[in-house]
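Coming up is one lone chain in structure tokens, specifically the form predicted alone.
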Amino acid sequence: MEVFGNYIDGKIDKEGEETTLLSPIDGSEFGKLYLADEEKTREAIDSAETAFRKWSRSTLKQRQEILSKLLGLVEEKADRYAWLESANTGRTIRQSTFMDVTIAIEHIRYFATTKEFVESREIEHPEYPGTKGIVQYRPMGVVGGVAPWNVPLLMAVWKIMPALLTGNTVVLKPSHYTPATAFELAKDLSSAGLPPGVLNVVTGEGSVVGTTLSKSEKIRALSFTGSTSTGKRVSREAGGTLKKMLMELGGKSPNIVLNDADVDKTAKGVLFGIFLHAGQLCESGSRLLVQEDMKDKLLNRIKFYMERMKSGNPLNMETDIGAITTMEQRNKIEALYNKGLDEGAKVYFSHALSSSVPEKGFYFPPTVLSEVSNAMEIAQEEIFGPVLTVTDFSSDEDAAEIANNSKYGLAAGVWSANTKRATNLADLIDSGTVWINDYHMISAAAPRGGFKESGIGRELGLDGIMEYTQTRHLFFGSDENALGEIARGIVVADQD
């Protein structure tokens, strides 16, 4: 059984309340957890502040050496890793090992190679001709870090990466259902020579751990993925505090097929939008649109598709069908799905589940649901599982007018053999991020985050990096610089 400490000040502290973490996958025991409380938190974050007045000073080349050794780590550990992630979540083995691990070695590789982050740049002022500027970008300082439960590696790495590239130093709250993996992630940084307290991982409940990030003066920035309505909670507990926000919160993510759409590649790429990861994944295509005149093909294929889709243990490489990763959440899809029904939606198709599921594990059948208009809550309202609904639509410009009747804005795709048609329509979409003829294809160099009430700021690429810097000015006069001393003149002139 894997046993999980907080990590404070480059050591594992098994103090705290001990609870049993269940794998969604059959419920059984995964593992034991040491829930930190406030005080735990707040000696993290003394920890980190401490750990700041040195890192602070280190060479951006030095900082990415260690994340180059973390690298390696992480790629000689991939089946660890993987093993790891599928047993705490219940996402399916192939998943994690093609995707989540692999995503997150090469995210870790931008981050320990990038060329695009520079810390210093010189300008020129064009007012004060012989004077020179440097810009330079500084880090913040103790970076706070809220992380969800449904995908843990990569927000450790999203989170922990471009704060400590920066020279910022770290607390990071990994959600109390899934912190395997943070932990691991932890460890191996102090493997590859990251010094006692520039990264602190402690997890609790988030009235408690949060809420103590949230409201802390020495936290200066502060990055949190969560729901929307929690976000906004955290929001006010940090007004206080003006610290920086970023936030990546919810969303109701439309996949639009227009008319001359390949079916075939776009029944595939809709069902990966909406089944990777049982749809909990926040940018989910789980709206899915589609023109009048292509809907009857589309759904035909789209079931033809699902009637092969294999259930089973989500270790089995051969299962396409993960765990909901908590039994609350499972009731609250199960919810949201009766709801549809009551409001007139109809199940087009859902996916038997066999008795090769594991008999305790947290289970929903990968669901379309048809005849659902955009009035209805399960198209306004995020269900975080594998139910995707079906709305008809006309002409693009009704698409589009659909696509953001939603207080949600993080992602959208467009399916369509014509990329000038298609671009034309995700230029009329509200969200952050649009993938033309794909969906779900995360680059560490993209900017990646949503409109509305999908959150603020940018994780990844050089946006995301940027988020966690200070911008400073340092202005060299010059002898030169005629117009500094008739500056200085209005104050004290000279004397005959």
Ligand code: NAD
Given for the second form:
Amino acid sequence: MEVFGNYIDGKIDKEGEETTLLSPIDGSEFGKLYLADEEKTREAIDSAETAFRKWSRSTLKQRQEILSKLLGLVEEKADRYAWLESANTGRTIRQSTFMDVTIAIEHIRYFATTKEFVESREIEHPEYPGTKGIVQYRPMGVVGGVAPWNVPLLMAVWKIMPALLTGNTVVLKPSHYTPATAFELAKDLSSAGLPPGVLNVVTGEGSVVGTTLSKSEKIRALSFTGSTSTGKRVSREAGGTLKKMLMELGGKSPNIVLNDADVDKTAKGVLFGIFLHAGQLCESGSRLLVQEDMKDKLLNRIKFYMERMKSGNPLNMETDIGAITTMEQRNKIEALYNKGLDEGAKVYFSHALSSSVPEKGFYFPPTVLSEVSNAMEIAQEEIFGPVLTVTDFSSDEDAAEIANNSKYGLAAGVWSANTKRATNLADLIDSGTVWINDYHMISAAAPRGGFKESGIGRELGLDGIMEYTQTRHLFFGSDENALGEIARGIVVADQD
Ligand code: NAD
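Okay, that is the form predicted alone; can I get the form predicted together with the named molecule now?
Following is the full complex, with the preceding chain placed first.
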């Protein structure tokens, strides 16, 4: 059994309340976890504050050298990371291997090697000839990170790497349901040469560890990923401290299929959009919006592929359908699904789970619900599970209107053979990402985040890196600066 202790000041701390981590795959005991309390969280914050003095003076090159060493370690241990991620979250081992770990490696590589981020740039001041300016991008200080349970490894990479790259120190709180790979990453960063205290990983209840981070005056920026309702609570709790807040929140993303799309490719894309990690992704394409005259063709093809999907143990490379990470989440999916049926939705197709699915695991059959109107709760609220709703539309403008009729604005997909038509539609959609003829392709170089109640701020890319900096302006005066001379004369009269 795996045992996880909090990582504070470079040491693994195995003290505190013990809890058991259940495997979503078969309900067995996957690991033992020591929960942090308020005091341990404060210790982690203090350690990060002390470490900041030296780390903030390290060079960008030194920091990228450590991230490069980490890259080598994660590449060597890719199988261990994939197993930990699947065993803890119930996602298929195929997904962990070919998406989560592969992308994590590529994203670590980006932060370890990017030349996009520069620590300063020179400017001219048009009003003051002869003077020079330097704009510096300085770290914020101690950065807090709060992560949800659904994408633990990538979340840890996205919250830790840009903050360290820019010279901040970090206290990360992974979800206490899925902390395994974040702790593994902390150990590997230590082996890569990261000084003690620069990264601390503490986990426990959000109302204990998370609140301590958001209320701490010592934390200068908080990067929160989770549901919109928790995000609002965190904003309120952190509000009095005037820290910078980055919010990556919920979504109810439309996947829009126009009548000229390639049916086969689009059906695969729609299934990938919703059933990757059994629909437990913030940007899951959970609302299929399909043009009326395309609907039957597309749904037939979707059914064709769903009939062939393999359910079974997620640790088996052949399995297509993963588990639901917690029993609570499984029950929430079922409750919303039942509500949808009460509201008038119809089951178009449901993939019955095979007998090879482990008996005591947490699973929900992948399901397509048709005759869903956008006003129904299942079209407005995150189901966060393998349930796709289908709504049809008549024109492209109609599609945009339905897509935007949501409090969320995280991501969207548009499928069409006509790039111009797809781009025009994408321009009308209020969301932070629009994939055209693709889905779930997250690039380290591209900022991701939400419009409306899906978030504030961006993660990844240069925009995401800059979020962890604050600017300082250095002004170098000059004798050539006639306006400066006049300005000083306003207060100090010439004595000649
Ligand atoms: P959640 O909001 O319940 O919890 C998120 C994190 O916040 C957890 O670590 C939790 O312990 C912590 N938390 C809870 N109360 C807190 C408090 N008062 N103060 C500080 N922290 C607190 O979300 P979840 O169920 O873990 O994750 C699923 C949600 O995350 C979905 O809504 C999903 O859309 C969202 N999500 C968004 C993104 C994105 O990039 N936009 C990515 C992944 C998940």
